[in-house]
Protein chains: 2
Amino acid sequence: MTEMQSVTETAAKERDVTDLVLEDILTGVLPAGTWLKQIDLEKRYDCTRPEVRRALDRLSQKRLVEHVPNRGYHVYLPDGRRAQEVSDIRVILETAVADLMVERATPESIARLRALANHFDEMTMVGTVLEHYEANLAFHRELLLLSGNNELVDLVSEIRQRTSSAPVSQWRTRARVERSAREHHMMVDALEARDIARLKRLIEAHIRQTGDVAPAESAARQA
Amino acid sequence: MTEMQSVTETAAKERDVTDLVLEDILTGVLPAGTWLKQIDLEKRYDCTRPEVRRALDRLSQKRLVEHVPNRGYHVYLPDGRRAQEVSDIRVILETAVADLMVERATPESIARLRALANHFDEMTMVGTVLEHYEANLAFHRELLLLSGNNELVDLVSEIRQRTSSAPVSQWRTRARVERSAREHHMMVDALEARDIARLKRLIEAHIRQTGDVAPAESAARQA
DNA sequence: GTTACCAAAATTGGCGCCAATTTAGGATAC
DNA sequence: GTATCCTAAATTGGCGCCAATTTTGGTAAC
């Protein structure tokens, strides 16, 4: 803990703390349980004290690091039952609109999530983890836009990251990933097909499988 | 803007700010619009200047107030579009989530539910502003409770309060608020019953007549 | 050898000051 | 009389210091 500042350190001056430590946090570089210690953050990200202190805060209210009094901020520790709720709210979510995004579908916008799935494609071969996980981000938000509701794809990015203690080591099996990436297709021409309910049944094992509960345990739970 | 400094400002001492002036926002003490300036809340609140930006912060991540740099942070203006789509999201989440609230009824938590409403009937009469909507929270939060997804309840506890510019004065007229608490008994005697079709139609209708959009239009909208 | 206590180092967290930017008002020129 | 520019007041926002609390390491006593 006491030797990190090594990576980022120079080539990130002018962006915001938060998002820095929030990447860092997503990608794994701060496992989850790690202590922030403000003097390391401040020199890690090179900024004041003042700035570590609010991006700190700030993820805490998104409930990302746990702030104890008089001791400090770390990384939350990975919940299964947590884990397994957002996959459950997420599934709800993001299957209640496939009617919606079927009927909203244009050619122009099937042509930009079948991009964006290739994009996800090739970041699996040569792009580094923050990059496979922003082009994973990418579709799915493209995906749910085509609901038609704003608020919608900001809630799911939030509720996204909260159970990431954690996120990217979920696609350390170079099988699993590979399969996400197929079901990106899959979700794409089910949608071209203007078949609902295979859009519906995608969706909702695409969230599932990347959850760290095996799906028939969460199908158990969920009846 | 300038003489505000009066109610709240003996009492409150050992509280966050931030819960203050959310307070003051949801219940229209400080109107859609408002400036919030740093000197007027330090007084207000009798706190220094670091609690009063801390709060501001949190209230802008939570999109409560808008941060305009280096001209301040003022109350999020309503915006009848945002407040449709927050209705379309909360109709989906509490409606998804019926089933699971049926099967977990006990004869303990229909009492519970009850007591809840009733005390929001109470409110009606001799309460606060502030009471009355804190009564019809914890109904709800109790409602949802029966999911078992208790990142749910945190889930749409924390996007009711998204649209809430002028929350309260959707509660202007009192045949509003009185269908209000019968639907509360309503949503319990469905419960009760076991009639999920029922349960579903109650909530939607509870949720889309509370919204400043008619019924008929977000209908429409929804297909 | 182990445990308890004390002291010193480290870390958190509260608070206030000062610079930078903006806004409003007044004075001057047209 | 009106418009424009300049100056001054006010407000935001960055930054650092110091007190309070906790932790750790050492020492002494049992």
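Positions refer to the first chain, counted from 1. As the structure is a computational prediction, the values presented were derived from the model and not from experiment. What changes on going to the form predicted on its own:
- Structural comment: of the residues Met125, Ile92, Leu77, Arg63, the hinge joining the rigid parts that turn between the two forms is found at Leu77.
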Contents of the next structure:
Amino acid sequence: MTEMQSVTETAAKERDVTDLVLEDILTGVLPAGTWLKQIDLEKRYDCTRPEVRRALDRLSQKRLVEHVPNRGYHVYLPDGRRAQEVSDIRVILETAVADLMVERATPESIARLRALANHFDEMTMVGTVLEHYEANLAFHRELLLLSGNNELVDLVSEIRQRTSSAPVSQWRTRARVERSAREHHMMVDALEARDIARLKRLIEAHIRQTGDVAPAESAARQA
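Same protein, different condition: the form predicted together with another copy of the chain was shown, now please give the form predicted on its own.
Keep in mind that what follows is only the chain, not its partners or any molecules around it.
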């Protein structure tokens, strides 16, 4: 076995452990607040201690589990007040640059966004939960990059980490996942139509998960 093959197989196995833990979090097998003892996870997933540690570190970076120094890891416990405040901040920041997104959108950038929206759709069907989550981040990062403000892109990425990630907080039902996918495409449609007001409404509804705009917009597309 070559060194490259060994590295690839190790990375694949670690991803499998990560996905197994994540799947148990999403299905409620490991409820919010549950302390994750590494020795128990080794036995549960038939893996080594380093694999468990790397999986927990990876999920901690995604705000799926929380690391408490000198105590260990536990499944992230959502804070409703914090989540609401973060949503408020994101709405202010992301809708404020909607006009810049529309102004800077080109056929090429719209095509990239459409491809990322399609990739999110594909991951919904065939990807792991973590791949699905990363596809969502990729779409939103590309959308914000249209503002031309890289500091804003990094700031929003950092703010997102202050609450539980999308798989935990948003995607517990198939209907919510499908609605997120539709909203991605509708935001691209709004960009292509250069409709700033519509884009702002879609961004806010998407962040707040209200569904106030998406159903009407979706019906209009199907008419």
